[in-house]
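One chain comes next, on its own, written out as structure tokens in the form predicted alone.
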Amino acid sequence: MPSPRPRTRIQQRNSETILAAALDIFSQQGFRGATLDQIADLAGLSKPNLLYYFPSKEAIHTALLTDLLDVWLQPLRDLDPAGDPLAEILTYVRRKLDMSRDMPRESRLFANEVLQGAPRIEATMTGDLAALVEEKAGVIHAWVTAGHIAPVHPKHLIFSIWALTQHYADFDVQVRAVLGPQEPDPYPDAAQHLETMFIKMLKV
């Protein structure tokens, strides 16, 4: 069977435009509330033209989630067993917080999918994601056993990092409403707070 022909520059640009528009729509409306018409309008394309690139709303959503998870999990993959344990964990916290600052739409897309029961990424979550967390939990457990960091439940530590960093993207409106206009950028203080908290929790 012949290989598919590579996409032209225009086709690649249109595909990227569709995905960018879909990210906006899905992160605001959720999967159920989003429509192909909304995505096509925001992308500046006709609906038939959109369907030339992606056969369904599900296909667009799955493409976004697949790309997102690859990027989203990279900081955890980079947790180095040979590195300084506290420094490795603090770097992971900072990178996750930076992603919340720089990729809020992606964070909300993922949160919406999980809140719906993760029907489109369940296999990934029980497969690749679970395996990665198991691997890195083993690294953290080894650091605890060696006395390099204070005793902690490795998987719940990872969950805590996810919750405390992604909150700033998923609940951005709430964070900014509570902090008020006197603190327009919550991230510098958030980074300092989280670093202090995790140092106190983990330092031996």
Second form
There are 2 protein chains.
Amino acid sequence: MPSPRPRTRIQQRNSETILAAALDIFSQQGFRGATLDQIADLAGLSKPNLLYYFPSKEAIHTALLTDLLDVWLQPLRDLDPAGDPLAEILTYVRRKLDMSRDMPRESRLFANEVLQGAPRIEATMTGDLAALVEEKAGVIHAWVTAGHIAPVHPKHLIFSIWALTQHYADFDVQVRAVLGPQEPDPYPDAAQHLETMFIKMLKV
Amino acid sequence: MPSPRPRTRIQQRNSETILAAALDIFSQQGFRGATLDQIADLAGLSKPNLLYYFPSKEAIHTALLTDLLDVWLQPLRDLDPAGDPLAEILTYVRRKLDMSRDMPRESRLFANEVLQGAPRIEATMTGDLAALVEEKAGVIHAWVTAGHIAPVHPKHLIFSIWALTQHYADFDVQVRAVLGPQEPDPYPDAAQHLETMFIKMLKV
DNA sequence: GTCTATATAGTGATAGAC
DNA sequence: GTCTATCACTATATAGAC
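Instead of the form predicted alone shown above, give the structure for the form predicted together with a further copy of the same chain, please.
Everything in the complex follows now, all chains and molecules, and the chain you saw is the first one.
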């Protein structure tokens, strides 16, 4: 659930300004690398004013992560057992890739956290996340059993989708360095590549 | 090239001890998150003694990254234009997956760096790395043109291999949280899954 | 609600004894 | 080569005026 946030309009707006600035800084520098000075500067507020809205640096970070997880897992939640199996999976891949393109900072915030052992979202990992994947892996398994898609390890399929799509946000500088300045936008080719890949993988 | 390191046997051993400890800490905490105190504790040395062997925190980090990059790209360098195309690519995937399993700290050190914009290895990214990928993408392109493997975007194929294999090291806690305690070792299934995936993708 | 000033703790690096 | 002690600086958080 989204974290509860203040009531009045000014408080609302300032909280959002702070969170927007914090997303920028945390996603680029990690939790320890980020400083309240940087966030305050970017938000156009004084440092003590930041701590009027949030009790601590940690609280800002937690608020971001909590809100993010909800958005982040929505495409997987939307995987519809009643839909066309291949189309459902391709839509999932496509939505995750679009999220990498449109929300790269969120992706990197999440990656930073998991990379360092997910100390602040361990409960969500082994709880809600594991349960959701368990459920959707069951859906995929049923599709395989029914012969609607080719045999595949459901959970490793999900890992593959995460890995392939998030790579374009998390390793953005590497992708751009390798493609060179002639290829300013990796996403059209990536979308084509991934679609072809999953069709070949899953078509019966 | 590997960074030059001291001459005598004691210096040799202490340098290695420091680097081993630093790899542990940096890979888990990132550059800013790591402290010299943590590294010194783990290495069993005093903090000033650390700085007798390396001039600064930055120098320790750079030494690790430089040594790492050499090892990290070796499997791609070994991709043999004269070998059997599908077997060459499957071997590359397999070696990268083995590296995730056997060198997860190195993978996370690298991921931390790239995730935060690769500030210390930008030159390598746009230089050596880009050149190597350019060369090997040419090899893959030739295989496609000759009809030895199915049509594929060479550079995005390489990104896919990186993403899929490194995911198991970099997002290890998430993988284990999702698989649950019943499945303590993800790698056998991952290897099977990836092999099947790339065969379906590339077989003509 | 927002600011200046400051308390408090840590953090990379150095001095200098041994 | 290694240690204790410490400097200089940074960073989170708080106090208290306005």
